[in-house]
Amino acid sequence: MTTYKIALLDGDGIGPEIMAEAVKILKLVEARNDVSFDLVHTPFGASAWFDTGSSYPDESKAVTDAADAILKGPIGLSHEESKKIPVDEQPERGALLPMRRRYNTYANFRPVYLPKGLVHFSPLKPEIIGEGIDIMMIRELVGGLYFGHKETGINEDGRRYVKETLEYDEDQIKRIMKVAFTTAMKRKKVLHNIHKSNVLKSSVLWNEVMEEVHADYPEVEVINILVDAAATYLCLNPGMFDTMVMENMFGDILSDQAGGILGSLGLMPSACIGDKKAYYEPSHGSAPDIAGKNIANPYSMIGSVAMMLDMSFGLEDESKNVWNAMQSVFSEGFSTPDLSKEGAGVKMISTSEFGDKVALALKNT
């Protein structure tokens, strides 16, 4: 039997409520297959700094390093609450982004899928969703604007200013590309190249590198559009998009703009991949305002154990039951009450609800 050790960062918010119930399918895959989960819980993001003054504090560091993978709850507060936590402290800048660069998770892997049955999230019109939506974003993690060097002060003129620098190197955008044509190779080998290059100096490069990669792939072919027709098209035509690359800004801002054409940044797990660790977390943020409720929808983060059970530990049969038992609920018309409104068809059932529906779907698989 293998023993894989799992670091769980349940997070701010709705995190531990709906890290308990990827805890329920993790037990369920360990009882169903010849694998054993070391389950670690350990502190992280604003709560951490709450409790220990530290958003990511030296034993969760501890915890992490020693771990085969991560399993990482949505972090944040509302705004004033985290006006009581010092900037560099908060945790994005306090725990998020050191976390990315201490593991190197420079690949970020978010799955944008809604299949035709489940169309009904979807705000967009049914001639546009059509038979339903199946992207992979490939988002550059670790460099660009987020990374770069950062500076606040006051001019010479006695006016408050800042400055940040977006940096890229071959390197860093070399091994972006191979992951994304190695994706796109698996999927319809198509690959949309986002990029701004009529404006960014960076995204000249991005272009010149792309290109060096892609004569290892021919068998690839590469559409190259602009971020600002990018969005457009998400909204207009989000079936021309199958694998899409993107450097870590662009990656940001369209992959959340997809979660608004799934309906909800409820429906969008994500993996974040190393050379040598890798974390899974939901893309929505913590919800501070329903934390608590027992309301929030648990399949991104149940998704993100269905990614971790194939990207980390080779569980490919399983992820994929763990992805259909999430789906078969989804068909049976049951919803939370965040993901959908009294009145819409829906059955209403609670986070926890949702959890055991999706055990028992896979229990049955």
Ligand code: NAD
The other form holds:
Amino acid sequence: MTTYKIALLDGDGIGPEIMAEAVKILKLVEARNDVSFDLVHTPFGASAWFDTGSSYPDESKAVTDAADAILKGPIGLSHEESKKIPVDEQPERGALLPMRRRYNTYANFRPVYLPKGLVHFSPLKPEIIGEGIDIMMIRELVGGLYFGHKETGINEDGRRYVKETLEYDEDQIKRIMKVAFTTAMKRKKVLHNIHKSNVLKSSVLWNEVMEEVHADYPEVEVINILVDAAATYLCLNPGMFDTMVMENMFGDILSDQAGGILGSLGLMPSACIGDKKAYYEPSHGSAPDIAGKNIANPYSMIGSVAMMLDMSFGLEDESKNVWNAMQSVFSEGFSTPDLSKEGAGVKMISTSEFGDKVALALKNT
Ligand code: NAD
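I've shown you the form predicted alone. Could you give me the structure of the form predicted in complex with the ligand?
Full assembly next; the chain just shown is listed first.
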């Protein structure tokens, strides 16, 4: 039997609630397969800062270093609460970006999926959404504006200024393009390359390198599209996209928009893959507005488990079973409150009930 060590970073806000549902599923997967999971909870995010004075304490670094994979809940506080933490220690700057840098998790996979039977969850009209939505967004995760040189100070005129630079080198672009083309080859062999080369020089280099890598994948059709236009088309015609590749900040924003067209960010899991380490997390934040109410949608967290089973542990069939189990809960007419309003003809369920139902469906698989 293979044992995998999994670092569990519960995070903040709804993090612990949705992590509890992910653990339910991991324990069930363990019971059904010739595999064992050594689950180690460790502090990360704002709660870690209040408890230990660091958003990513050394003890947590030791746990994530030793882990075969990391499962991370969302981190962060409301805008007002965040001010209680020094700027450089606030969870994204103090924990999330350092972890991405530490493990060089450059390839972020964000599936945007809503099958035909569930299109009523989307705010888009049926004639727009058609047969449903099935997009794989691939976001470069350790470069660009979020990781470039940052500087603040007082300029010669005595005014406060800030400078943040958007940096990429050709190797960083090449490796994410290889991931994107490989993914496109496994899907519909169409790659939408998202850029802003009419304004940003970084996009000019991005596109040059994309074309060089494209030469190795001649079967893939590339469609170049400006990021602002892509935002519009995601609303007007999401069915035109299959695989999309984009730099870090474009991906941050467009993938949240993708959560919007599905109906909720709660439907957005993700995988963050480096050459030696991977971590898995919902794409969304800690949802402080609904934390502690047992109403968050744990799909994003359980979907992240499904991605981990497949991408880190090679349990492809079980991963599919988890996806199917989640879809079956929706198909039976159940919904968490983020996706439906009372009176919409659905049976409203809580975070923990959703997890229980997924577990039951998985048991019956
Ligand atoms: P958010 O993603 O937390 O929430 C936006 C909206 O989506 C809210 O209405 C929220 O209730 C809803 N939502 C999100 N996830 C949901 C789920 N699983 N089920 C049901 N509804 C869900 O964005 P925000 O409010 O702008 O940010 C809150 C905090 O999260 C901030 O501190 C931000 O910095 C942080 N954040 C962290 C990550 C991360 O950990 N990777 C990502 C984004 C934002």
